[in-house]
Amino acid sequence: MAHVVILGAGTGGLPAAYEMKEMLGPAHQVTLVSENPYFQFVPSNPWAGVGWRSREEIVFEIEPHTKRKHIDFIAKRCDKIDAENNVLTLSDDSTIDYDYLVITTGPALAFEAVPGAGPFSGFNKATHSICTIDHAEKAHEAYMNNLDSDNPDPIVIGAMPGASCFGPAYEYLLIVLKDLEKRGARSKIPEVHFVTSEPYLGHLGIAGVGDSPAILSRHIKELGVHGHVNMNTQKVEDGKIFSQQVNEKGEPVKEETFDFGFSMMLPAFKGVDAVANVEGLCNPKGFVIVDEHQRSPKYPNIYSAGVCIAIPPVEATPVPTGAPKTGYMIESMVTALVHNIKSNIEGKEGKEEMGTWNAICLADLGDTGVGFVALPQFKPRRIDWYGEGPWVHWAKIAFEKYFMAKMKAGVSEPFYEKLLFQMLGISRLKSDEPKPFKKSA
């Protein structure tokens, strides 16, 4: 019997546990380990950051659902990985032996990369995050405190140098503006700034998708937001962000100080300590190095998927930016590694799968939205489409309900979902991708 341990129970880890157990069956043991006892649907955090979602609506306890699928669940932090001896040490000094380890921890948040940044800086007016439900709740509280004051101060939203997940920053900016409109409070805010390390609006860490630069630039301009690109934010003080704008060569051209009453600035990511400390497993930032089959070149029984893996930037930018790892892209990594572990257990050499890394994203903007399809996520692409409209708003709401339901049901990819995407030419595995049509002679 093989023991597969999955470390991290987020968007990648919980589906990985379900897929792994379904593929391996009762003959093998699957254990899911997570620092938190709950699953949180991260794409809904921008809504939580303005009070449009409560914790109860986007969070649920994991164990009742994994128990029904005969998956062992341990809600403890992993403090050490002994990759040479295949042992995890948990926060209470207990240990777990494994035959295969799947790392799906997601990232740690590198607030310290910008001195004074982050919700725990101790400042009365701190920069906030929506990367976790806890952070989104704190952001909502700070947002309301500014809004409820007699004279609200400016709002600053954006992304720090080295950030890689830009979509939620745009989404949160436009949701905040819609929320202010609904409250009849837009005129109370003297200024709104979008401060980003991207070289241009709509870059998104992937050199844009379809018409994303034009669409997002138009939205920001029409809504009266001051957009600032190539911003190398250097430090944060109480109610102040100090940033430096650079030119295409990365040379400083302008010093900017942004006063704020409320700010949400997405941080750069890094690897979590237990993973980053394993010799030879990660790059200098603590992200897991994997091959095209999601396997560690150093430790062949360790696989990884999601935001915690090492992916080089799409292109060099004047201010450092990273490449995002989006939802469907992560799901394709997970499906590939599950197949590969099963093949390895069964001794089927040469049967390794590769994920397509396709990207399908929906971003709500209050009562409309923007979405993109990039097949694959990184250029050159087979499909490169970006669109907008009220349908995206409703599609994201539907997707939230659907994804939460299938996670509670213990199913990663229902047959009808796979069939629908295949009809659209979208698949998780390269082996399932539609073959190019060849004209007969």
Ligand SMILES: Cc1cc2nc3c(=O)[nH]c(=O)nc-3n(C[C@H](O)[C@H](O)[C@H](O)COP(=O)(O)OP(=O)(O)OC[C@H]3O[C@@H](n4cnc5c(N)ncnc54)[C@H](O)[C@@H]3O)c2cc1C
The other form holds:
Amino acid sequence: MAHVVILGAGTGGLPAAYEMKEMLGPAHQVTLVSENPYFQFVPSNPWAGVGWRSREEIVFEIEPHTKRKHIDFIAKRCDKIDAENNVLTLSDDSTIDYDYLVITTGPALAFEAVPGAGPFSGFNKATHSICTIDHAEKAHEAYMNNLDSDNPDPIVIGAMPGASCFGPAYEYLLIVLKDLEKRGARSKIPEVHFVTSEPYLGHLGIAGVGDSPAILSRHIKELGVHGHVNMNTQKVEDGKIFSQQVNEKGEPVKEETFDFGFSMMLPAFKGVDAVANVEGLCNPKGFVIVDEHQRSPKYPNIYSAGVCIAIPPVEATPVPTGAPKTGYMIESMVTALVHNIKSNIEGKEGKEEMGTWNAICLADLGDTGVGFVALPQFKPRRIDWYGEGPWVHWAKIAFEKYFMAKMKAGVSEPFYEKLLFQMLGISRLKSDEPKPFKKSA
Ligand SMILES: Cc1cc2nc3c(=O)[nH]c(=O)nc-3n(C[C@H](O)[C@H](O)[C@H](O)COP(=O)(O)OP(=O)(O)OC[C@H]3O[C@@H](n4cnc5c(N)ncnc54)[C@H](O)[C@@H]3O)c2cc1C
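Same protein, different state: after the form predicted alone, show the form predicted together with this ligand.
Below is the whole assembly, all chains and molecules, this chain first.
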């Protein structure tokens, strides 16, 4: 009997546990270890950051659902991975042995990269984050404090140098503006700034997709937001962001200080300590190095998926940026590694499948939305489409309900989802991708 341990029960880890158990059946043991007892649907955090979602709506206890699927769940943080001896040490000093380890620990948030940044800086007016439900709740409180004050100060939203997850920054900006409009409070806010490390609006860490630069620039202009690109934000003080704008060669051209009453600046990501500390497993930022089969070249019984893996930036940018890892792309990594672990248990090489890394993303803008399909995420792309319309708003709400229901039911990819995507020419595994049409001789 093989024991597969999955570390981290987020967007990648929980489906990985379900898919692994379904693939391996009762003959093998699957254990899921995660620092919190709950699953949170991270894509809804921009809504939580303005109070459009409560914690109860987007968070649920994991154990009842994994128990029904005969998956052992341990709600403890892992503090050490002994990859030579296949042992995890947890926060209470207990240990777990594994035959295979799947690392899906997501990002650690590198607030310290910009002195003074982050919700725990101690400043009265700090820069916030919406990366976790705890942070989104704190951001909502700060947003309301500014709004409810006698003279609200400017709002600054954006992304720090080295950030990779730009989509939620735009999404949050446009949701905040819609929220202000709904409250009839837009005129109370003297200025709104979008301050980003991207080289142009709509770059999104992936050199743009379809018309993303034109569409997002238009939204920002129409809503009276001051957009600032190539911003190398250097420090934060109470209610002040200090940034340097650079030119395309990366040379400083302008110093800017943004005063704010409320700010949400997405931080750069890095790997979590327990993973980053494993000798030879990670790149210098602590992201797990994997081959195209999601497997560690150094430790062949370790596989990894999600935000915690190392992928190169799509292109060099004047201020460093990273490439985002989006939900469907993560699910494709998960499906590939589950197949590979199963085949390795069965005596094969464990390198049979590759994920497609297709990216499909929906961003809500309040009552409309923008979505993109990048197949694959990295250029050259087979499909490169970016569109907008009220349908995206409804599609995002439907997706939230669907994904949460799927995670509670304990299914990673129901057959109808697979069928629908296949009909659209989209699949999780490279081996399922539509083959190019060959002319007969
Ligand atoms: C605000 C926001 C909105 C996003 N919206 C979208 C979207 O709309 N569409 C889309 O495609 N993508 C979106 N993404 C990108 C991506 O899909 C998410 O970041 C996704 O949650 C990443 O999944 P993950 O499994 O890699 O990490 P996570 O979902 O963050 O899961 C990591 C898990 O590991 C646990 N963990 C970490 N360290 C340890 C440890 N030492 N021991 C035990 N457990 C540990 C964490 O507690 C967590 O449960 C968004 C990202 C953000 C930040």
